[in-house]
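Only one chain is given next, in structure tokens, and it is the form predicted on its own.
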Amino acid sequence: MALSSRRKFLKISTGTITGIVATSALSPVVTGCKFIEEKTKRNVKDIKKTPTMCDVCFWKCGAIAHLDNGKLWKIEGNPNDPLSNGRLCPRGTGGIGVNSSKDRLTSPLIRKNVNGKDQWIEVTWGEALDYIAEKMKIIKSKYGPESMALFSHGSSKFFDHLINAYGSRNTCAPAYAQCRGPREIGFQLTFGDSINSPERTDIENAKCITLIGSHLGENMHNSQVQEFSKAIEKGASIIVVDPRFSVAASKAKYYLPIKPGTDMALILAWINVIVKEKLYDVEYVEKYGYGFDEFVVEIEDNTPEWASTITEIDTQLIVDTAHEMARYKPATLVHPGRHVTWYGDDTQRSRAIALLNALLGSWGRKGGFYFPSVYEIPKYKYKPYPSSETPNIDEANKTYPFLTPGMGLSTDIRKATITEKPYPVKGWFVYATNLLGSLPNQEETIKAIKKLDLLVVVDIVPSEIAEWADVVLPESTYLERYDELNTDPFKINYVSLRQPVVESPNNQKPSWWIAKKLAEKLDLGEYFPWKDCEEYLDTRLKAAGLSLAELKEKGVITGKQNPLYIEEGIEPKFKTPSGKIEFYSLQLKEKGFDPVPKYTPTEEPPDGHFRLLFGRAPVHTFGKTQSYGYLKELMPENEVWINSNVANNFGLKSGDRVKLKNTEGIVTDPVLVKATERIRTDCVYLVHGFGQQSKALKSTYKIGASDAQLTSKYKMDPIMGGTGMNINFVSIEKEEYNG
């Protein structure tokens, strides 16, 4: 019987990994008073400091790990790093908990059928890689290399290189279509350029900052939060638009508790006020704008009175906040957000934000959006990848005309796996991402998984996706490995390094090693000609006049400070068809889309239901940090935010437990109630990443509620394929709980 017809969820239970659980002699967990007590006993002479790069989130902050007699003690920011400025966020500081997590994977596992029953069998690395290579060769021979797809999230690009060398172009990251993709396209259509990561926002110098559903201070993007604090200290005017009174809202001069799903109407009304009262940057718009007259006609009816009835925001408040933004132009920043996949019209909403910034003259201006620069490090010179006449799945489908080439849509690959159109996808290689937590509609993901001939999962902990795999490979943590150099665009040129601080405690391996060894077994060793990652990195650095030895010592090397703004002499170049800021987009019009964004109503919650909203917490990153000892102690579970009046109607109070049930009948595990006036009555809110269903995650199993379980409906953005996920509704079921 073929594996694809019998694949089942197979729990990596405690019994499965008995004897190979991480003992972590390297870093005993010390918390609370014990931590303080032990700290006083440390001898400074015994402390070794090693610079590296954090990997708890995607910000890649420069860090310095402290070892006491060879054991991890603490980690703090590298003062020479422009991203951390010597400080780490709470989750970065608590990141050392990953090394001592009792939930860590410790040896390769293969799913095998023993006496008619699937079991996890601990194997050697050689056995695991031989198994994978054999399956990949069969898939390539039978279906073609494009039938192998990669899903990845993280700093390592070695698996992308491996899959491309294998002959497939079907690589993707959920961080694109499930997070920031619509934002990038919305700004590209307007300015011809992206926001990038880290964002090119000049928060520190902004005199007015508008946040629309952006939870700075909860979503802990280090340098942004540091700059936000400085802006507040300087007296910047803060405007916050959110159905929930967030941490950022507590710093605001104006708080607009908007009705969920109506953000576009508010943005268009702001634009209407600024245009009609001629409060925009006239000289900037005349010099750099294209299609402004047509744009003015399109937004004429989007009055504050019209928007007030839709958004439930007072008309005068809409006018006052428009005036506030105009008062401080061009040092007014309407933040583009990060996780912007909300309602399915997300590219157009992001474009509306871009147009509002364009009116205020903030693109390329101090206090708005700066022009980033990159430390140029030559790429390693590999032989060309195999040529192929078979397009990747996104190109073959041609469904989303403005999808960035090469970014890949996770949902398109999932659909192709189920339907085998435009061609079969028979293998998934999943690196550092739990697809059951990141993709909407878990049922569709499981349906696709059951069609696979091979599912390989590389991770640090046994996530939910791992328990559907054929092979599970344990990766070394970021404190135990080298990774790719970091040269992300920023205010100053820099290159930073991730290097091993301690050895892996068990049989874990770094991603570069796994990719290289698997390539050799696939007869692709010529694509990994370097001996090890040190040789690879040193080759690249020497080509730039640097060396690995120097970077290992410093952790980060900065280059020259380039001009950042138009005021400093930069003449902006807009990579749009007109060569200007496109207020009226002929690109969109030619493809059948609105050339200027329009408001489209979203579906209302059914009776007795609430719109489900979700977000981040300062001490957790997605669903991967809940088992880190220090961070788990700070936030062991999530709560559901419910308006106090609604809670009272249900007979609920803070500390009670409820279950949430969506309109498809999916029910969560019990979750604590947070009864609060800080949220509207028509929605509820969860911190993402809890309610994990992998039994091997002993410290987090079924603790809290999973928003991913409830996100069974989604709406595709027709422009670039983003998945709008804030369209799910839930009811509240009181749970009898005895502690």
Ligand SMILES: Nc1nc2c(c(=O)[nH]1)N[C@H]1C(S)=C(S)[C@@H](COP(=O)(O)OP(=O)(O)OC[C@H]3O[C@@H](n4cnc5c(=O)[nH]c(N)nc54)[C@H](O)[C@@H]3O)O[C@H]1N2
Second form
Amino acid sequence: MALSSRRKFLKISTGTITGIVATSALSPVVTGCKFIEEKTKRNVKDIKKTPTMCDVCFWKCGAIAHLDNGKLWKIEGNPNDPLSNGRLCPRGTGGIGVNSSKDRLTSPLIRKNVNGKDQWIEVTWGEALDYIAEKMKIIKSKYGPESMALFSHGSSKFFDHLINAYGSRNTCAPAYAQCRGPREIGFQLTFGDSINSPERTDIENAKCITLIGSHLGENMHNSQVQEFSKAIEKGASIIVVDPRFSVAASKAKYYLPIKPGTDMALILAWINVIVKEKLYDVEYVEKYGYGFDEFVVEIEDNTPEWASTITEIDTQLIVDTAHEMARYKPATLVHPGRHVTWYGDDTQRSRAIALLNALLGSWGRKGGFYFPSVYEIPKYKYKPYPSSETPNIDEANKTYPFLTPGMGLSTDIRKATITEKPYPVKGWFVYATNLLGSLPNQEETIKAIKKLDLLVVVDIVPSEIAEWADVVLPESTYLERYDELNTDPFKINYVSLRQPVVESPNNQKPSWWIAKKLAEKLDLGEYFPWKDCEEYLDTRLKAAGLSLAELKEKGVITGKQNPLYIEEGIEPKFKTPSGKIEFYSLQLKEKGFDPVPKYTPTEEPPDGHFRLLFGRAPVHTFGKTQSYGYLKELMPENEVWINSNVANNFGLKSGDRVKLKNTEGIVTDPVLVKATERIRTDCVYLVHGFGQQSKALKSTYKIGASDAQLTSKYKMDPIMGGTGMNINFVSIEKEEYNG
Ligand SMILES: Nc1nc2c(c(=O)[nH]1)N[C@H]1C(S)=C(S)[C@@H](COP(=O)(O)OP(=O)(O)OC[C@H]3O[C@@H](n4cnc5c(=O)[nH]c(N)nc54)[C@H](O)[C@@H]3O)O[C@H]1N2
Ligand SMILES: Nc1nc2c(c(=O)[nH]1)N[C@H]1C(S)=C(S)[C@@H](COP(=O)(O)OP(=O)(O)OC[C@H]3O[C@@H](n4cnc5c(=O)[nH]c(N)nc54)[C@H](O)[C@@H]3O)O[C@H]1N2
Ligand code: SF4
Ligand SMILES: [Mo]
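Previous: the form predicted on its own; requested now: the form predicted together with the ligand:
Every chain and every other molecule in the complex is listed next, the one we just looked at coming first.
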């Protein structure tokens, strides 16, 4: 019987059978001796500092790990690192908890059928990799290499390299089309360039900052938050648009509690005021703009009065805030947001934000958007990947005309897996992404998984997705491994390194090692010609006149400080078809889309239901930090934010527990109520990442409620394939108390 037809959710639990390597508990004698040894050796003055790079999120801050007598003690920011400026965010500081998390995987696991029952068997790396290689070879010979897909969200790119070398270009990341994808395309269509990560926003120098559902301060991306607090100290005027009174809203001069889903109307009305009152940067628009006259005609009817009825924001407040942002032009930044996949028209909303910035002249200006630069480290010269006649799934589907090349769509790969169209997908390699938490509609994900011949999950804990795998591979944590260099675009050129600070406690391995060994078993060893990651990194660094030895010592090396703004002599190049800022987009028009964004209403919550909103908490990253000691103490579970009046009507108060039920009938675990004035009456809010359903996650299983479980509906962005996810509605189910 094919594995696919019998695949069931398989709990990784204490019932796991121990196989060839017995890695479980050391005997009490050994533990006792170790304990005594450690006690006697202890010398608090013996502090070792190792520079490395944080991986608690993807900002990739330079950090310095401190070992007290060989034991992880604390981790701080690297003062030479431009991203951290010597300070980590709370998550980065709490990152040391990853190493000792009780939930960690300790050994490779294979799902095996024993006496008619699926079981997890602990195996050696050799056995696990042999098993995977054999299955991958069968998939390649039966269906072609493109039938293996990679889902990833990690700084390591070694699995991308492996899958490409194997012959497949089906790689994707839920951190793109479920996150910032539409923003990148909206800005590209307008300025010919995207925002990228870290965002190219010059927050520190902005005199007016408008945040539209971007909650800096809860969204803890380090340098952004540092710059935001500097801007506030300098007296910047803050405008916050959010249905929820966020931390940022508490710092705002103007707070606009918008009706969810109506931001497009607000942005168009701001544009309308700024154009009609000629408050825009006339010289900038004349010099760099394309199609301005046609654009003006399109936005003519989007008056503040019109927008007021849609957004439920006072007309005068719309006018006043338009005046406020124009007053400070060009040092006025309408932040593009990051997690923008809300309602399915997200590329157009992002484009509207781009157009508003274009009017204010903030692109390429101090206090607006700067021109970033990158430290050039040549790529490792590998043998070319095998050429293939078969296009990747997105290219074959041709559904989304403005997809970013190379950024595959996870939901298209999932759909192809279910339908076998445009061709069958039989294997998934999942690296550092919990697809059940990150992709909308868990049911569809499970349906696709059931069709697979092979599911490999590389994780550090038995995550929700790991429980569906055929093989689970335990990775060393970021404090225990080398990774790819970081040269992400920023204000200043830099290259930073992640290097091992401590050894992995059990049988975990770094991704570069796993990818290389698996490649060898797939007869693709020539694609991994380096001996180890040190040799790989050193070869790359030497090609740039640097060395690994130097980078190991410093953690980060900074390069040139390039000019950042037009004022500093940069002549902007707009890589759009017209070579200008496209107020009117012929590209969009040709493909049947609105050349200037338009407001389209989104579905309203049915009676008795609330729109489900979600976001970040300062001390956690998605679902991955809940078991980290200090971070768990700081925020052990999430709460559902319910407007106080609504809570009152339900007879609920803060501290009660309720369940949330969506319109598809999915019900969460009980979650604490936070009755608060700080949210509108038509929506409720959850911090993402809680309510995990993997029983093996001892410290997080079923704690709090999962927004991912409730996100069954999503709306595809027809321009680039992003998944709008703020379209789910929930009712509040009071817990039955039986005395
Ligand atoms: N419902 C809902 N869906 C969302 C979002 C939301 O807010 N709500 N947010 C969206 C956004 S903005 C994004 S960016 C994506 C993010 O989505 P994902 O990238 O899937 O993020 P996580 O859910 O944190 O999953 C990370 C996984 O990596 C594992 N992991 C942690 N450290 C390591 C490591 O060192 N090595 C390995 N191999 N694994 C590791 C964790 O245990 C976890 O299983 O989700 C998107 N989807
Ligand atoms: N601490 C911490 N920081 C993080 C992360 C993390 O996991 N933890 N993850 C990082 C990642 S990958 C991302 S993408 C970013 C995400 O961070 P952001 O892009 O800043 O936003 P979200 O976390 O999605 O938060 C959504 C906000 O939008 C509001 N909102 C919801 N619907 C609407 C609407 O219709 N209109 C308006 N105007 N507002 C609305 C919500 O109330 C909430 O305040 O955070 C990054 N920073
Ligand atoms: S922003 Fe925080 S969690 Fe993210 S890399 Fe920097 S210190 Fe680490
Ligand atoms: Mo994200």
